[in-house]
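Only one chain comes next, encoded as structure tokens, the form predicted on its own.
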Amino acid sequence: MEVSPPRHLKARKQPRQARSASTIDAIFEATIQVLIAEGTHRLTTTRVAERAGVSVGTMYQYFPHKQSLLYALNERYLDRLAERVEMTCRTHHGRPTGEMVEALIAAYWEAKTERSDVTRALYSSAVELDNEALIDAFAKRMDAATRAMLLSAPNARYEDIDLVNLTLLSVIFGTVRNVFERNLPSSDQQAICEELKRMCLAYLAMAGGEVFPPIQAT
């Protein structure tokens, strides 16, 4: 994610060699494990270092305190999520709107549900962070990717593509977050996912997208 973090959250240095990158991977995975097991309030750099199998000194070389660690972890998560959605949008350029929407929702939903415990832990950890710029950078990437995809659909005629795109993403992101915050069972999650697809398709048809048949329940 190309965004400068607040000065007090900035990592001390970035990994430049494969060994350093492996160390960062171990630190991030250990951070996730501590978050899941003990929560944000009990997370410390010492606990993370112990679980990652690195010294506190090594940890301090990269992250001076837990806030900078959590910021870097959220940055990596959002960057990988953005890359996943961007790839989905690129591969669906020129496809029917219905296929675009199904693929977009599936990509975002799957990214969030592959490790549901991680998603919940990161939602919780972000509360303590000054991450407005990070979220804004992520949102801009999503806006650009989905906007370009929607406009490439055959026979799409949107009067206000920016508003339509913003509404679409707000509905998708908000629905997924609500599912996690309420910790709904998997059966309800799947049912809501199907309803979300129907709702988005109906909205896009009304807003100027091409006409397509109703989605079939799976």
Second form
2 protein chains.
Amino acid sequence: MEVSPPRHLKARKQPRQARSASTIDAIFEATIQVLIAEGTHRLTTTRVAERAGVSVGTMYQYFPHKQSLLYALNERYLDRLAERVEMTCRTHHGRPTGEMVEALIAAYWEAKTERSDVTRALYSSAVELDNEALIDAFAKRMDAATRAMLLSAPNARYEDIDLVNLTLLSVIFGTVRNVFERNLPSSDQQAICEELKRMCLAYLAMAGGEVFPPIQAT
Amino acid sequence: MEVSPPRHLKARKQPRQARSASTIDAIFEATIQVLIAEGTHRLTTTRVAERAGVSVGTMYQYFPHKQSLLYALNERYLDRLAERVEMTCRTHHGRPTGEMVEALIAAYWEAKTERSDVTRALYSSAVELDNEALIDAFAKRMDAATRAMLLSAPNARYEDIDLVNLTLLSVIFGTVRNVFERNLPSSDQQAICEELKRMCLAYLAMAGGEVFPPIQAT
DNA sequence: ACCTGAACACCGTTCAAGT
DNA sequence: ACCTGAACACCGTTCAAGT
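Moving from the form predicted on its own, what structure would you give for the form predicted together with another copy of the chain?
All chains and molecules follow, beginning with the one already shown.
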């Protein structure tokens, strides 16, 4: 499902030529680099334009405000993230619940961790932003993907799959973010990730998912 | 344990007279009001000073930068939050693990929820900030309080109390924040809160806490 | 001793002038 | 048609001038 962004945050024009597309990519890339190198409060339109090799005026042809640039950047990021998680969900259809949870957490965790500087930069850039629509769209996609996956498990009997699913996602997303925010040593991060899996498993087992693979009847 | 803030974020002078103290309170109050009414990107020193009834120059006597104002504001907030949670932990020493978890989550949740506009405003203000020291100090206090509480439960036998405790807090804090960020309807929020308790209970039971009260020997 | 607010540097955004 | 960058309004911060 596509959720349209608030009108004032829309990009001014769609790139129709290869040149435009590459300009936009350069601007995105420059934004991330400035964010990582200088931090949110030093992220200026001039600096981004300079590093992207265009003038401010050109940037404003594509993004009517600084906010719309950050909006688009986060949109692109969340879109890719959603695709990865959806893929994981699809490939675990019909598997035992335990495997699902493990794979789901691992996929989300890895997507966030493999470029932790980018993740951190985007977390911080998103806050200056009216990003409710983005979060909503992302949440809806994730919800649909994990819901379908969980229900496809053998012998899944959830009393309230929507609540269980909502809770599961809130806990996973929230915990991952919290771990990033505290900047714990990598070994602690790994350990928490494993504990998070155990916790979610315990929860799902209690809520009606069959965690271990069914014994095959012969 | 007191963690000293980065030097450059320190308030310039401590209030020594009643007048100064009330000026500072007025500035804090004005900051929160502007944050709630206008949002992070319209939070300007001029606006805060105006609403607080002082000149910019005076504000800069107490807070050497805008950042130090936000830092102090968050410090004050986290300090009060920590005190409340510590209190909850103290009053549940020796109780069964189940009651502890329920009380801990309820206390944290309520502290965040009773003024959700303030909570949201502070979440957003904290991000422009180099707040690692704050988060760290808060985390350490929470860690100590909940650790002592959990160990005081009857028949608590944790294999790795530090990891369990760290995980528990990461999950609770992270989930609460995620729920705030998504701005879900209040009924969903309540439901997730209950599910979160159940999940943490299941986890602690598995990790070595005795969740239900011991049967009294007669 | 403390307060004020005009002044300065910098940032987001625009638009007349270029190609 | 598209790009440029000086110009404008606004914001963080300072400091000479007031009390």
